[in-house]
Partner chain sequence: MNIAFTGNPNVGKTAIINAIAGSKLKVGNWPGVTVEKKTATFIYKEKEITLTDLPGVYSLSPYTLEERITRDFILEEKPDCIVNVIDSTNLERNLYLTLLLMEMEKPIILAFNMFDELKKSGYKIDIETISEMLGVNIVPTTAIKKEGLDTLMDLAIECKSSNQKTIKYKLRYEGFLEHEIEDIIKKLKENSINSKYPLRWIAIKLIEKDEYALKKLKEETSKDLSSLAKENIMRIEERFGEDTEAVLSQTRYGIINGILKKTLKKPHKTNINITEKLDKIFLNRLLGLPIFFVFMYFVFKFTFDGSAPLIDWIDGFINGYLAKYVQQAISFCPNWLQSLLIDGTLSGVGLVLSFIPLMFFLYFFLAILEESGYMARAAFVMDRLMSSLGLNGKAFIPLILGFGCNVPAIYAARALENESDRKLTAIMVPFMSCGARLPIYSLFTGVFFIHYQALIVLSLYALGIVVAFIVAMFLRKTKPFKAEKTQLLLELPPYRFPTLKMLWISVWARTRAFIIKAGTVIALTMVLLWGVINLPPNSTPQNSILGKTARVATPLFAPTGFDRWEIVATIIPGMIAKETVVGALAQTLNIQEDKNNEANNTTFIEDTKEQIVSLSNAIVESFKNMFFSIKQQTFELEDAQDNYKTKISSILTPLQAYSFMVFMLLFIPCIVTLAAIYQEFGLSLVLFEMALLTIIPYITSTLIYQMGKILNLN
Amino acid sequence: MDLTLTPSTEDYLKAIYEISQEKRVVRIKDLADKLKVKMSSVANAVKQLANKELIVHEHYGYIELTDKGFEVGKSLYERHLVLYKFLTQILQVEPGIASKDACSIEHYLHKETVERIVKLLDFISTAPNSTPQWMIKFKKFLETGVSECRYAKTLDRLEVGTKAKIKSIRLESTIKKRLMDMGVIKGETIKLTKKAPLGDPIEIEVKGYKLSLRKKDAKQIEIEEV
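For the sequence I just pasted, show me its structure by itself in the form predicted alone.
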């Protein structure tokens, strides 16, 4: 049995799945209303899906998904949700536009591409904070046109003899507290005074005191050069 679907029949099958999750039965009129198409168009698409044994439909009767139809319809629906989430949450596209664009592109993306988008969303969801800083900055850039990416520099990359202001400290609480007790706090100006031959450790000066830091800890301190 050839289960190859056109973009149009994919839309119909996905719509049948969606309606079946909301109502006990699916009717031709339900599909016409949801997809905003003529009843004759729905009837033709339903016939094609029935021929592929993805649905069961008796003349003037209700539409029912077969086991295979349910599986394919669910997959199409989940693919749409992934693309919608990517467009709205990552690209910050307005929901109404994102919904239409997800419908437009979902038929033409390779399965591997969709899987990569899923993995990207899963990766972002594991961020320590609810919303990663780069997403916050990207949203601000979209709204104001001001990019903060040029400030995304960490202490380990500071040149010897250069001063910088601390923007954030992303170290574990015990190390962070120890550094803060020594004056390494947000907004404080520091100076890189020395680096070991291999760049580890480094020496900084803050409030007249000199402190030694491991390179891996310096990487967790975001700075802005002054």
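The term rigid core refers to the most C-alpha atoms you can superpose between the two forms while keeping them within 1.5 Å. Numbering follows the first chain given and starts at 1. Note that the coordinates shown come from a computational prediction; the quantities given were computed from them, not determined experimentally. Compared with the form predicted together with its partner chain:
D11 is not among the residues whose C-alpha shifts by 2 Å or more between the two forms once the rigid core is aligned; its shift stays under 2 Å. With a cut-off of 2 Å and the rigid core superposed, K165 has a Cα displacement that reaches or exceeds the cut-off between the two forms. With the core superposed, K194 shows a C-alpha displacement of at least 2 Å between the two forms.
Rather than the form predicted alone that you just supplied, could I have the structure of the form predicted together with its partner chain?
The following holds one chain only.
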């Protein structure tokens, strides 16, 4: 049997699933209310769904999902949820708009695309820090319109003889730990004292002593001039 559904019948099935999760029974009227359509349109759609054996419907009686209908409805609902999450959490779209847009895009996305979005969400939610750095920065960017990444000054661009404050260290944990152990910590004021005769490495003064590091590492240290 052909199981492909039109966008609108998908919406009906999803709505039936949602109502069935909330209430004991689903009636035509509940559906019409939820989807804000006429009773007659509902009846039409219900007929189609019944033909595909996704629901069982006695005339003017309750609507019940078949096992297959429950499965399809559930997956439709979950797809909607994923898109909603993607829009609100990652793109930071307002919930109202997100809900509407989720409804519009969901019918046209390939199964694989949806799966990818699920994976992306999964990946982000399992990151060691509850909210990854870049997401915090993206939020800030949306609020202020200033990209931290674009304007942040890094240690390699500091001029000889000038002082700066360490803002953040974006290096891989082994080097980061080593730098911190040697006194290069957030908030510390350092001074670029010298560059090697060939321009690289550089020498900084930190905690009263001189430390040399390569430019490629210095590039990952964000500073703020003082």
